[in-house]
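This document opens with one chain alone, in structure tokens, the form predicted on its own.
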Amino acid sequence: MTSIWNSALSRLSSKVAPQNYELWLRPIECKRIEGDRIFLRAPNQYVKLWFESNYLPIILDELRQEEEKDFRVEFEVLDLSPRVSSASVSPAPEPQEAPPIEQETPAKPPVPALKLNPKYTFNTFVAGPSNQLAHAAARAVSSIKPPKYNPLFICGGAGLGKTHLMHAIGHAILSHSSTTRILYLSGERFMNDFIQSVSTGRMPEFRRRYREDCDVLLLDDIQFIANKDSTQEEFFHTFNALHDEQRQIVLSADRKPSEIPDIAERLRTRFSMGLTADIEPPELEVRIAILQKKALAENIPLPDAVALFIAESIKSNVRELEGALIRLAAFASLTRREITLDFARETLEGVISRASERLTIEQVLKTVADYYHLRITDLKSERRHKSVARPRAIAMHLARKHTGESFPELGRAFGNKHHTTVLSACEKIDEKLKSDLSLRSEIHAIENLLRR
């Protein structure tokens, strides 16, 4: 019977990294199968929780599409490593030195290589109102000892330019001093090399990497350990061990984070001790001067008109922008054609239409004023009531949340507000969101008609 499983495992291997395949699957024996039970073993406690996350449910389905009915798993854990044991409670600061494990010695995990984009620097990065305050914080913890901002957290959506303040800072401090130990990745790497080392009994060579071996750690995506109780409590000890010792610590986010779910409260409140600086979608004038620098910098004839067209169609992202440019220059490259508006227009037609998708504010103000049995001019008022204000409120949210446009922007479709008027009633939204079951029901339901 536990051919079945092997079969299953075996139509797996082909659908995941080979390196994964062997330090995930490989490892997790069937024992047997009694009618709809399966009985597995597991080496340790950390590959039977990786496995059962990422990768149980995908052979339980393909168990029960062969089979065709489902099937339940009981784990065995041997947990032959006291390593791996101790470390799984409760990763200590100082650890002990454990008794040797009595068997072949694994291969050493990778030590996370410094790999700085060299595009990604503060000459090519273009400030402007929506990022300036990420910009200035970013120069400033790359020049000043001890840390001022400690940690600086920068946080924004996907394609603003968080990575590339994160790799401008690099670049920065190794112009000021090339002996500084700087250690760069994402938080999805931390938790891999953490998980590594747990597995493979090499914890004290973890911890001195990244807590004495460090003197900067540029962490990037931190909201990827949400949710991973163990990597957030070996973060945690790794966050205290270089604050104390001055060392500066950057983490960006694509929230704030008082706005990550599932973080450790102590966690949350050690990010916040710092500097948070948000970056918020360009203006029209940066998205124009970003294209032009791009355009520059890659040697493509860019017309204004051009430069124009793209950054009015592509508002919300960086990265979408600069693809687009990139595209653009291809084709005419291919084609052997000029870039000109009409190029451009039939070029860029898909890329456009993807872009022009995406929610508009005034589509969110319809929908909420409908939904309250508003006018959209009820919205735009100066009116305090209520009736009113609430609506207005989560109209704001909703649009922040599904359009990306910025506050100043966002202020300016509401009646001409001041941005920080915006920005108070997204952060008030936000808050009364984690424990108001009301208002979760109504901002679902607007989500809904949204979608229609």
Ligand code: ADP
The other form holds:
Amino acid sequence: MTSIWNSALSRLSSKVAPQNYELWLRPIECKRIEGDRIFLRAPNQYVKLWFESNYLPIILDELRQEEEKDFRVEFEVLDLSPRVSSASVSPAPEPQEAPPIEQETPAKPPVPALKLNPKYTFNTFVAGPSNQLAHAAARAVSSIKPPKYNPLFICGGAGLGKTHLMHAIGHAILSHSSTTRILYLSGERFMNDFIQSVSTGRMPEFRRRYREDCDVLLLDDIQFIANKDSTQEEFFHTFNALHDEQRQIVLSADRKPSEIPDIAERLRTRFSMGLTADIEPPELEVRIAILQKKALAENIPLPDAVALFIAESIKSNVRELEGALIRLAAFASLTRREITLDFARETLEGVISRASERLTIEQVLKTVADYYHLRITDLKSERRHKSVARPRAIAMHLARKHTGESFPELGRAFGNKHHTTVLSACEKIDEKLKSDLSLRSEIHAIENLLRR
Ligand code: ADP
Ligand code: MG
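Got the form predicted on its own; any chance of the form predicted in complex with adenosine-5'-diphosphate too?
Below, the chain from earlier opens the complete complex, with every other chain and molecule after it.
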């Protein structure tokens, strides 16, 4: 039975740099497979973690496609060296020699530092109907003690002000109690810190840092730890320790807790225990107000007509809205011209047409599904039958081309697949397009539909 594991592994080996294969894949031993359970053995906790976070999802994905079922993995860890202090290592080390592992341990662990952007305060935040609840809740958690909304979970699409609000909370708390110990970091940083700490035997420090020496935890982009079992497990305990002590926790994610795939149920319930505040794309008036506020702060003379023009052209992302303003100001100052409506039209032509032409992944999914008479859920599924797999690969290709989203983002949108799955689908289609005329015309036809 372990042969299915070995062949999945050897398929992966062609995609992984040889030294990484030696370091992180070869040391993992598949002991046996029983039903849907795979028993693996890792030489130490570090290899296990790294393997789990980086490679296991790909292999499970492959196995799911090959065998059409979901596998669960049970790990045994051999080396209980004192450097490793995690409580979850297995208690029975076998006297077998583990392969020598050159650990890529950077000199010092990335201890999270509190770096709050001085520009992200409540003063510079424009509140409006689209973000009212999140704004009010962020204000509330900055002043109410003991916490009333714990955790506060802020969710919404990219560039809508989640990070801005989290920093604003940090500033506000520090402004009236400067000794409050605040940790601000991203889910990704949390994971890296965790892995580093395990690998360097510094878990006691890690736990002290996040559980005892922390009064307020601001954890941004928590969706990152979806799929990362060990990190989720550690975060679960961090969360409980802080929550039990009535310390404020603020989390952000690009979607609601109920919509984050591959997150442990017990974490999902905890995320929803306090208050979930959704941020929607801002209304026109809010977009204008954001531009005016920014212009004022940066000393940019911005006529109302120009503000209206930009605000009407860029709708869904505040970061892009600000980007357009900065670009305009830079051009005006470089060319010594006044910011007028004509000047804005001329300067922002490219930026604006790109922003409005850009499609969303959902639009691509819908159009491709309609074209092939499938359901969107088919495209997001794991089904490998050609009638589904081919349209899915085409949808991935089109989404990559027309939305400008990253591979990880695309993977998430396609039913939480690993980014390399999307990458290899896109490459396959690119390759086929060179010779396959009927594929080319299908894709053209779908693109025409997308443009409508
Ligand atoms: P997210 O974390 O949701 O992706 P950010 O908080 O990084 O978004 O916001 C992107 C940019 O837009 C930042 O420069 C931020 O200051 C600005 N921004 C977003 N929403 C607002 C708002 N309501 N008022 C003022 N600036 C905003
Ligand atoms: Mg952010």
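If you superpose the two forms and keep the largest set of C-alpha atoms that fall within 1.5 Å, you have the rigid core. This structure is a prediction, so every number in the text was calculated from the model and none was measured. Numbering follows the first chain given and starts at 1.
**Student:** For Phe224, does the CA position differ by 2 Å or more between these two forms when the superposition is done on the rigid core?
**Tutor:** No, because once the rigid core is superposed, the C-alpha of Phe224 moves less than 2 Å between these two forms.
**Student:** Is it true that Ala369 shifts between these two forms by 2 Å or more at the Cα, once the core is aligned?
**Tutor:** Yes, its C-alpha moves 2 Å or more.
**Student:** Answer yes if the Cα of Phe71 shifts by 2 angstroms or more between these two forms on a rigid-core superposition, and no otherwise.
**Tutor:** Phe71: C-alpha displaced by 2 Å or more between these two forms.
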